[in-house]
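We begin with a single chain expressed as structure tokens, specifically the form predicted alone.
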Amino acid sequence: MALKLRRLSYALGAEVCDIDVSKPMGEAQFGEIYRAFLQYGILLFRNQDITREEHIDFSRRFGELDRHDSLPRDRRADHPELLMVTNEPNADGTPSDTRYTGRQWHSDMSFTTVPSLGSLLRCFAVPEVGGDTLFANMDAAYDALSDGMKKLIAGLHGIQLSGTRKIANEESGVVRAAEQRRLNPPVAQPIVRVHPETGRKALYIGEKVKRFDGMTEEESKPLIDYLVRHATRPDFVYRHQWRKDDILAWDNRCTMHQALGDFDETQLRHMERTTILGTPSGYVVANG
């Protein structure tokens, strides 16, 4: 049976209907759902209701998962393989370390030396009203910049950073940040990355990007608040609104996405993320 697809937006993204991933797939039904992945840059499947292990069984099928060991406390105790994005309070009563989570303009694991080929998030919990992720097309972004724009950021590398978001405690946050800077020194990516798998040149900025190498941090804002600007355009950008049971992939190697905090935090947001492991890209930046 031909795989069955609604689409979400004009600027990205696929709704694979009629699809429980927790049943058995075979090598042809899910060659279609990553041809359409790499199509669409973003697959919605609805309506969910399975275990963690089988969330992490078919993120598998997408590639090997990262453990998360540069995030180690974002990620479940039990299984590492899933990373906590959560406003639910620790056991301790304190708030959640990953209230924050995804605030941002971001890709993921782009500040390390192997960023993520793509993400699924499922969704437990949302709130009433709010709470939406937006995405944006980094490949029709890029497509768009003018020939001149295009030859200016061919060889930039912007440094990207860990430990940037908001914690909630601001104590647990000066040290969250020291840590994070020992776990993940800055990191330089090629503002420009080719896709391994379409061939397809994307745009690779983000918030998280304070400068470009062999540049000051005033000199390289401009340019940076340029290209986030001009890639978060209407016509790039996917609002997903979230419902329970949802499960959301994306190709963190053509999109780059931001969690949205207009909602009712006394209301439970929880979500959780495999992370799939990308291709080596970037490095290691001594003072960054």
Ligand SMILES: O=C(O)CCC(=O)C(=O)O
Second form
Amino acid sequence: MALKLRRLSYALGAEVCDIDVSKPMGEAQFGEIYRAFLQYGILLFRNQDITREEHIDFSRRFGELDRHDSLPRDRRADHPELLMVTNEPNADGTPSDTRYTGRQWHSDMSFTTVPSLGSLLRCFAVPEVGGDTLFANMDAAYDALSDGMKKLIAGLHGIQLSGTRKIANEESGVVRAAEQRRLNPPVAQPIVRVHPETGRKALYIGEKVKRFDGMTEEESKPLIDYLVRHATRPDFVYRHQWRKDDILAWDNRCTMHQALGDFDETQLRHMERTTILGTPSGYVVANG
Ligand SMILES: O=C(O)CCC(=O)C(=O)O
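Can you now output the form predicted together with the ligand? The one shown was the form predicted alone.
Below is the whole assembly, all chains and molecules, this chain first.
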């Protein structure tokens, strides 16, 4: 049966309707899903009241899963393939380490030399209002640049840092950021990347990029800021309003995203993410 798709926005994204991802799925049906994933950059599956194992099994159809060794504090002890994004306090009452995950424009695992192919985020609980996530189409953002700008950025590499969360000022956040940086030395990634499956060029920028390799921060910042601003123009962005049991799958090779803090922090927001391993890219820099 042909896949029933509903577009989410002009910029990117489609909902796959009337599907239960925990049910057995043949190669042909998954092939259709994967083609839609490549075409739309984001796929939404609603009403997926499934187990953690089923989330993991479905994610494995997209590729080999990351066990999150570069983010050991954030993974579930019982399922290392699942990364927590939650404001639920720890058992001892201390605040969750992952409550501010994703509060800056980024593409998953860009700070490693094996950036992610894609991620599947499952929503367990959302606040009454807000807690939305923004996604930007980085193919469209690249295409819209002038030829002059495309030429200027063609050979540039951006140095991506881990542990750069905007809100990490209390002690646990500072300790966490230091650990992250120890585990993940700075990595330079091309500012323009070619999608290994679609062949399309995409901007590979975000708020984890500190400077361009071979340039100072002061020299780099205006262009980094411009490129992030350009890529996140409303024309290129989809804003997702979560419902419980949504699963959103995104292609990290041609999108970036940001979790918003537009909600009452006393209400529970709980997400769990699988991360699909991508192909090697970039190089470690000694003087990040
Ligand atoms: O919680 C969200 O909405 C997004 C989390 C995020 O940025 C991530 O998992 O990479």
